[in-house]
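In the form predicted on its own, a lone chain appears below as structure tokens.
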Amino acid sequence: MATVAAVIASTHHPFYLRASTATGDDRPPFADEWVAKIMAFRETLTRARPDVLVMVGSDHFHQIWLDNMPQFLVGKAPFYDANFYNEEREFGLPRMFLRGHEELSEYVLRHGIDAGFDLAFSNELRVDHSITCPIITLRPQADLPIVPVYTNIFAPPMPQPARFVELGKAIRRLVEEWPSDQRVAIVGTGHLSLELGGPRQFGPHGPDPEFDRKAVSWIASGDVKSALAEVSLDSLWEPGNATHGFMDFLLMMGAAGENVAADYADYLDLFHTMEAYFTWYPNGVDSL
């Protein structure tokens, strides 16, 4: 059976690449601290020695639109084109070409459907910065095959937060049941409090520091119960209009296991958002 070598959750700030490579007067004052945190975070994946990455993210209305919005979608292509023109223009992200892992994609689809999740699939998925940003930060050589899993965190009606937790548990179980000797890292990215296009978009910190503080505590300690007791589809509008991305963190908490504290936790409060980074080693640090 396959090994879940690591479960990793983070934010996916699209300006990291530009900030980290800027020089002179163009380099923001927080860049050096941000780079140092990313380098430490990257090592948590490197030491897990993965062969495959299951990548959980959310399309930002790039390819998936309101005329056909799946709640949960699995890519099953042999290759994935990555990043869109506006991401190149606005964020300086490069075009990327990522290898898929068709066997694991098909296994997750078949057995995920049998487990009660009506998963959609795509043979022509093009992925955006929710997938490419964690690759840039965690595995910049982009040399590992991926299984993309997209969730709907933008277009009501959305799945309930508890459903994200259950899907995370299912993905972990399916990977562990996959008849393979491969080492798999499950990597997912979401949001803490976040405002896009609204009056709180570019404040001195995230739009709701109190929510961010609680969210980091929930994730770091694996406290799924407390998170679900306070978080709902209605309440997530209050910390910021894009805070439903926190449900992807809930998915990763499900994959890591309830009440399982992260082996690595860090954060960085930037000018308009809090960045956060978490890693779990399901088989223990000593197994690496």
Given for the second form:
Amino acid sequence: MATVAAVIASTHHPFYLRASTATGDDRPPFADEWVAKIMAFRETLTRARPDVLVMVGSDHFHQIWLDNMPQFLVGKAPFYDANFYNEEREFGLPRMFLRGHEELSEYVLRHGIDAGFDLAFSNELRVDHSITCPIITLRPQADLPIVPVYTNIFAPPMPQPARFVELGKAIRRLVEEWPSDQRVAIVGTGHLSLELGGPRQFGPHGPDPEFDRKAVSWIASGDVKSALAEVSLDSLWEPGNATHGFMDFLLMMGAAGENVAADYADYLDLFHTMEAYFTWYPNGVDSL
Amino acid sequence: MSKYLLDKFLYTIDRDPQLVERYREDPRGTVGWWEAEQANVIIGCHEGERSTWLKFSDAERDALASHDYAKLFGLGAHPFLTLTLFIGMFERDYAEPLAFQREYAARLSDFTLPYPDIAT
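One more: the block was the form predicted on its own; return the form predicted in complex with its partner chain.
Next comes the full complex, this chain leading.
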């Protein structure tokens, strides 16, 4: 059976690449600290020696559109082109090219559907910065095959928060049951409190630092119960109008396991949003 | 009310570099052309297989034609789509980083929770 070598959850900040590579007067004052935190976070994946990455993210209205909107979608393709013109324009993200892992995609789809998740699939998927940001931060050599999993955290009606947790648990179980000797890292990115296109956007910190503090605590301690008791599809509008991205963290908490504390947790209070980084080693740090 | 069509306009303009420039330079003309020629294109279908019923309300058409992103927010356009496109069009006119984004936030400052519903 395959090994879940690591479960990794983080925010995805499309400005990281530009901030971390800027020089001279263009380099923001927070860049050095940010880079140091990302380097430490990257090491948590590197030391897990993964062969394959299952990558949970959410399309930002690039390929996935409102005329045909899946709630959960798994990519099944030999390759994935990545990033779009408007991401190049706004964030300076380069076009990228990633290998797929069709065998694991097929396994997740078949057995995920049989487990009660009516997963949509795509045989030609161009992934966006929700997938490429963690490649840039965690695996910039982009040398591992991926299985992209897209969730709808963007367009109402969305699945309930508890459903994200359940899907995370299912993905973890499916990877563990996959008949393979590969080491799989499950990597997912979401958001803490975030406002985009609203009056609270681009402030000196995230729109709701109190929510961020609680969310970091829930994630770091694996406290799924408290998180689900406090958030709902309606309540998630309040910390910021893009805070439904927190549901991807809930999915990753399901993948990491209820009440399982993260082996690595870090955060960085940036302008506009709080960054947060978590890693779990399901077989223990000693197994690495 | 056709929040879906507002979003479809923002989406199809934003992903096309030439249309971003055209909408920046000639908003009213671009909106008129788009509603007449593009609004009923089904994105995943052959162009001959069009819808027949999609059109803007007067308020929606006017908000798009006047680049009024605060009004678009009030009409329930998806805020991510509006923000991304308007950054693409107007960030370049501001010298300081994030100056446009902050002005944008300030222009929306009269909105309080709950924000206008964005469900389509």
